[in-house]
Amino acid sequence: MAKLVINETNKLGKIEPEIYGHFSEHLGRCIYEGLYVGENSDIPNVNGMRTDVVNALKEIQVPVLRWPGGCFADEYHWKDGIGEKSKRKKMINTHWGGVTEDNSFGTHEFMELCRQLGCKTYVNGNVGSGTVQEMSEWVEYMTFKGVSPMADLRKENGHEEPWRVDYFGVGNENWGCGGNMTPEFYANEYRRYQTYVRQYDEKNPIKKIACGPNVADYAWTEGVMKTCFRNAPDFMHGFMDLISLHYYTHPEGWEIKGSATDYTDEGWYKTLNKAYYMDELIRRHGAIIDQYDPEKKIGLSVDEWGTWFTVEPGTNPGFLYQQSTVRDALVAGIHFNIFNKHCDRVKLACVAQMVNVLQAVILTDGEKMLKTPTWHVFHMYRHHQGATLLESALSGVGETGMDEWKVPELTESVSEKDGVITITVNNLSISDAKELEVQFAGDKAMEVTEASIVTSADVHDHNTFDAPEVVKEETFTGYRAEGGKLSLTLPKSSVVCIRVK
């Protein structure tokens, strides 16, 4: 039998709410139609909001959303997206689809629904086609509270008061979409940009986050962190706050990705080991950062994430609309998993994407709205935001899977909160159930205070307009409770949350 032992005496670390965010880009059907459809559209909407959209996130507790890219922040000018919407200048996305942006949702806009969700914001600022100058008046317009001509611009369109920015990346993908920069030539240009994102509100500084590497380039985030140290100011004193790190998850590679929805055992095993390797490339770039920051001050923002599939059929490849299975949900947990035990160094992530696109949480269709697995998986680990980080070990855990397509057989993340403690538990078996004991330090007894569970009969399983529930968070009644141990019986594929105290 395999067995969980937790140490709740031994506290590892704050796992920060924002490692449950969001990535909302002018991509498909993510903005338009999915979070915003105007104020005259015949859906209930606040100011143009999608009412249950934004009820559906809210009861995830988006801690974070990040706006407007992505590749597409890089092509991006603020100002066009200001002021008289019937005046807003038109473009056409050439990144995604080909399709024209009115840009009738802009700054105003983003921070109108940050407002209805309660959220942190950030704000991805273009370096590969825009100017020092322009980044420098768009922290000016949102954030200067006096006189200026940015503030009185924000004013005259209607906003008298700043608003807050948590969080400012420096450019997106600078390696690629946003300039096919080298990692020096970029440092020296972060260096710069930087030093124009003033910090007008002392009481709440913008967080500044350095265009990190794409999957396992190395080379990358050494050149950055070395360019961007020489001769340095106090790097610890806002200039530089979080470096990203980009991964997606495509089972048959970059070119073909393979279906959503139909997929073999190998298929399902593939997807779920290059989910597992999130957990290297954290502690790979985490070693090189360390050589520079060995005190961990600057935090790791994993901002794209999630799974990355061939679009449905029938729907414009630009788009990347697709459907989100059990896989998915394994997909969410074991990455959450991930980002908990490396908490010391990841502060922020970002699932690609919110609405309509990638691994969705919730997808739309007209008037229609289905809450996806992975929505509910996300419902799960909300327990764990803001929450400390416990020591915990598994052990008689092996490996299954398939040929070179092995990932551990569970994975498993522990943190307390308000006295409860909450544990989570992802079998990444296809085809069999687990015996897990679970043991505390303390052997004192414990009650069970919730449990619940996403699964379901079938992998492939999915929520449909037509049937928006087959897959969805259930109570878990798997256990058995004496004194201070707690026996799991976890069901194949499936992501478990138990909350004791």
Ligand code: AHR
Contents of the next structure:
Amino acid sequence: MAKLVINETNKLGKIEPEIYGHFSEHLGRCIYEGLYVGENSDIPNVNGMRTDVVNALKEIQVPVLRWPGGCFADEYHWKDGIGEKSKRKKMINTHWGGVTEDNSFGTHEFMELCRQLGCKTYVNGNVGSGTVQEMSEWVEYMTFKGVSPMADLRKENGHEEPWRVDYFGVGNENWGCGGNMTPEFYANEYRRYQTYVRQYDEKNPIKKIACGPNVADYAWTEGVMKTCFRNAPDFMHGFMDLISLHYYTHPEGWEIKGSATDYTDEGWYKTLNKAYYMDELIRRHGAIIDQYDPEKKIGLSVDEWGTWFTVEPGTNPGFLYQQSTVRDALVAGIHFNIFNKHCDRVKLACVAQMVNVLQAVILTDGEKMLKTPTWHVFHMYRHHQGATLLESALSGVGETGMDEWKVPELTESVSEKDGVITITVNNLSISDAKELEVQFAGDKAMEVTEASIVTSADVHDHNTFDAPEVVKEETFTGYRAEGGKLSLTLPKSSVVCIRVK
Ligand code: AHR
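Next up, can you give the form predicted together with this ligand of this protein, since the form predicted alone came first?
Up next: the whole complex, starting with the chain shown before.
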């Protein structure tokens, strides 16, 4: 019998809410149509933001939102996106679909969206094709309170008070679309650019994020850490507060990718195996970061993760629009359990992307909207946000899978907040249910306060605009709580949450 032993007396650290963050790029229908329809749209909106989408996002307690890219960030010139909308520059979004970008969604609109969502702001600057001055002025425009050319311009554009920028990314994927730089070149550029990301609001300093590696590029991590990490005393700022990591799950490799909905049992395990690889990436990049920063002053920001499949048939290949099935729910559960367990180093993560792109939590079609299985897993895991990670370990759990595509039968993480313990467990098997006995160190009687599950009879199931609730979070009844013992029957291919006090 598989066992989950929880030592509720051993508290391992805080799970930052930002681990449950999101990414929104000027890509396909993420910003335009998905989040922003403009004030004159027939689709109900507040200041141009879709009311239905904003409400659905509020339910999952979005802690932080990253914008404007992605690859788009290193081609974005922020001054094109301020001022009178009809006068804003139009440009071609060369990265994503070659469509016209009219810049009607810019800095003011992003800040308004974050205000409506009640989330922190993560703005990604342009190193690849922008200047130090441009980046420095953007920070001044957004955050300077007094009299200055950029603060005055912001006021002229209708925003008297500065905004709060919680995180600022100094470039994106500068090893690739952000300038094809070497780690040495980027690291020196980083030191220069970040100097001018001024802290105008010392009480709420901007956390600076250096561009980290692509997948397993350990040399990049080493190169950036070596040059950019400064072990500053508490009264001084270091050069960096976080370093990013980007890793996407594409089962058939970068060229082919594979269908989002039509996959074999092998495709199921291949995908989950590749998602589980995130654990090794965090451990190995973490070990390099540890050499420079053993006190864990800086965090790892996994600010792009998720599945990347072949686009839905008939859609613009540059728009990266894909469906989301039970398999994506498992991918989300696997990532979250990994992030929680590494909360000593992982301080921020963003699913790519929020709406209509890659492993989106919401899909839209005109005025219609649906919540994907990934949305439901975000909803289920929201209890971990800001909670304390508890020591927990599985035993009697083997591997499952096909050929070389093996994964653990179960993954889990456990946290505690306000006296309630949240246990999240994924059963990765495509065919077998699993019995699990949960034991607490205190051996005291536990009362189950709530339990829910995300699964479906067929792993290919997904939500459509005609049937939007095929896969959703439902009440979980497969548990027995007796005499301080809790036993669960975890259905095949399921994400389960059980809360006890
Ligand atoms: O999320 C899509 C793209 O993937 C981003 O623009 C880029 O940063 C990454 O390669």
